[in-house]
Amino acid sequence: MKTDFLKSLISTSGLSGFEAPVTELIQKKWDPLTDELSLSPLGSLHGIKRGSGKSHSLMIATHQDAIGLIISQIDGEFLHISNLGGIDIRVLPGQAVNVHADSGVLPGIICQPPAHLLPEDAATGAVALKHLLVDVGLSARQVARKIKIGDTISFATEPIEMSGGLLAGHSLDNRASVAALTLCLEELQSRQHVWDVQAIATAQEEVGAQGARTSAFALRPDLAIVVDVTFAKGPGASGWETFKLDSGPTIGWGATNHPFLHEEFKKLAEKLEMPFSVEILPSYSGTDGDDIQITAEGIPTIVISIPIRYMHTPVEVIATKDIQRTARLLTEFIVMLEDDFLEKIVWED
């Protein structure tokens, strides 16, 4: 798999509620691959690839936003921070970041006070976010002139091509799924399909799935596939809730996942001789699917996920082959959809 586009995705800012930089990048990539592009009022990108039929549509939702930080207070030359989305605070001290100010992008470092200067109850273990600071190397006067409260901060980790077909970097949750959907759109350029495909890069998933909820309400698809990431096996994470890297996508099973779609995807993966796992999601899936499936009168939905290690850190790790497999699974499902597919759907668990 060529990783140039994915690397550009995870090297571009686009934090929850501030997605514009990455939206522009995806928009340029999707423009020749879709028949129509538009932005929702909330900032989600909608790409429509029309099929040969006239009545049915499939939404494929991948969230484009990433976790990050926002400046909550300025204390001289140091910046106090709050989180945008869930962040593992244990890995923050020492991380390189980019401060996105009106004056431009300023490089910085996340730092923490010495233990003897912290409150006694905060001097051991992971240092709470409220005690961490960002240092951009400027004087207090320069900081006051260039930076303001409310400016956003993204991770500055460079993508790393690792051995064994792995890629490391920040924001692979969920830019890896955007890459998979893009590969699917590329493949559809030479494949016939009956159903319309609604390719969606949703906004604000990491802070509550607002983009998915509003886009599903606006577009009212007949079916929905949510592509996200899930937990890969790694240090201290080896239970049934985790999945090996390079073992293919996971197919969700649980409340958010329509049982008929679950079985169809299992049969399709087996027909393709594609490795996959069943992911047990007994209640909420923690993805856009939770909100899409209950939009309006309800939309049959399935969650397909790609395993990554070290989720919600600046050094997430993914197997690029799993992205390719996910793209192929999406493509083949789209191609197999016929006009009468909805009539076959029954709720049997």
The other form holds:
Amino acid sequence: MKTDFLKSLISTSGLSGFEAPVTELIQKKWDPLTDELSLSPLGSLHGIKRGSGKSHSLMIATHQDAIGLIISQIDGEFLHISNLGGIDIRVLPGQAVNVHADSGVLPGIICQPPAHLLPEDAATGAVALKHLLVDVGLSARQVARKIKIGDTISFATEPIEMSGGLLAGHSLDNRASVAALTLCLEELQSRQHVWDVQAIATAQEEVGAQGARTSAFALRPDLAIVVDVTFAKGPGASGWETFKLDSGPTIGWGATNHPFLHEEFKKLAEKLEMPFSVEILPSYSGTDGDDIQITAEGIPTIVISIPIRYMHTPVEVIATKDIQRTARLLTEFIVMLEDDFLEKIVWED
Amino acid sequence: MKPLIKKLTETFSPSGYENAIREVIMDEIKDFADEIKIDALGNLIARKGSGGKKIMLAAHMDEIGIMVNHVDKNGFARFASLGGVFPQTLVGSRVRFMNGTPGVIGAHYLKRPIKLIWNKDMFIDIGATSPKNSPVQIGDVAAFDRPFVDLGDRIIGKSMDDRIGVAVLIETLRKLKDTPHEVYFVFTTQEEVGVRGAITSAYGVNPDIGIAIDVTGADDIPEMDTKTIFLGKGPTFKFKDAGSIGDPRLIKHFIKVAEKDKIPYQREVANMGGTDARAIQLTHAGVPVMTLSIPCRYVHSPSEMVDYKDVQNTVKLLVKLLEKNIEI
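Next, report the structure of the form predicted together with its partner chain; the form predicted alone has already been given.
Every chain and every other molecule in the complex is listed next, the one we just looked at coming first.
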């Protein structure tokens, strides 16, 4: 798979609540692929691709925001930080970061005081976020002039193309799904489809799915697919809740996932001879789907996930083949939808 | 504004029992609003101006308190919290029930000096000797009983959280002569038990912009790890708390207005807490929001302290903001 767009997606800042830069990038890409593009009041991007029918719409939601940091206090030349979303603090010390100040981007590093200078309870184990600092190399005076509380900080790790079709980088959660949805929109250019497709790059998933909840309320789709990432098998992660890299997308099963949609996706993947796994999500999925499902009168929803390793670290790893497979699954589902699809959804005794 | 703040903070209205405070506020605003209504959850909604952008200002009128869940055979009332009450602030506190009954909170604090356990270590002594002669019953609610104190710049009271926000809204409504917007001054209920009043009032108003006015914990006191929020340095513009992320475009606009009119302000990034802003943000198709906070020491204790200059500056800022167009 061509990874240029995905690499630019993960190299562009767009932290939860501060999505504007990455939104602009997606907007440019989606503009020729959709019939209408608009922004929600919270910054979700809505791309509508009209189908040949008149009455039905399918939402495909991929969150565009990424976890990151925000400056909470300035102490001379050092910056104290708070989290935007659930960051894995164990991997923070030593990371290269970008500080997004009004005057421009300042490169910096995350540092931790030496163990003997930390409070006794923090001298061993992972150092809590409140003890970590960011150093941008400027003097206290320059820092005071250039940097302010509330400025955001994103990871600066460059994408790494690894052997075996793997890509490593930060923000693959969930820009990989944005890339899959983009691929799907490209494939749809030469395909016929009856239903309207609402391609949504949602805002603020990592801090509570604020974007998905409000976009679903505004657009009221008949059905919704949420594409997000899930846990791949890796060191220390081998249980039933993990999935091999390069083994295809997962199809959600559990309260968030409508059983009929689950069956339809399974049948479709089998028909396409595409590898897939069933992901057991008993009560919640931990994705935009949990909020979309209970919007307004309720929206039948399914969560499709792409396995990644080392979630919420700056070196998330993905098999690019799985992105292509996910895109294909979405495309084939869309073209399969006929005007009478909703009538087939019945609750059996 | 001090007599108003005294009146507001000396009124007893814990979450879910906002009748008394609503009547006080109604009396203060009725001559200044174009339209006033009360919704199903008891929110008091006053509109000024019409036709322009719909701007919702929310300050919650409820306060934390307690509710009696058992009166024992010796007449001591046992109780649960309404909202986030810290047990360590209670011992020796006086409370007042809605029917006027005063009581003192006692505890086995000599037996268990560090950790006080709800319903085990603490009780309210209302001077009764049996359930029969107890003036309070199961379900009765009370709030802390503390008089307003004026120290000059610094003022102390119970329920500064968020009666000080209520005072700011009342004063802003009175001072706002003309606005291009359709401004909704919403005095919300049940904030302390999960921003419930704001959820329904925001749905009803369906604003274009939402601003919650609340208190924020000042850490300019001894023995704190951080020093970020100070009394007397102006209201804070909140970038984030546990409930919501402030809309960066809206915060930028606030900064522009404050700097133009030389009104002091502080930038705030909080890890905990949440305000009515979250409820407004999530209504309908989504609403850009932010929280404008008044720094407050000892939040959720019976003696909350704010700086009067911060209160005046918050009013000044809101009036300036609402007099002109807001483009974000």
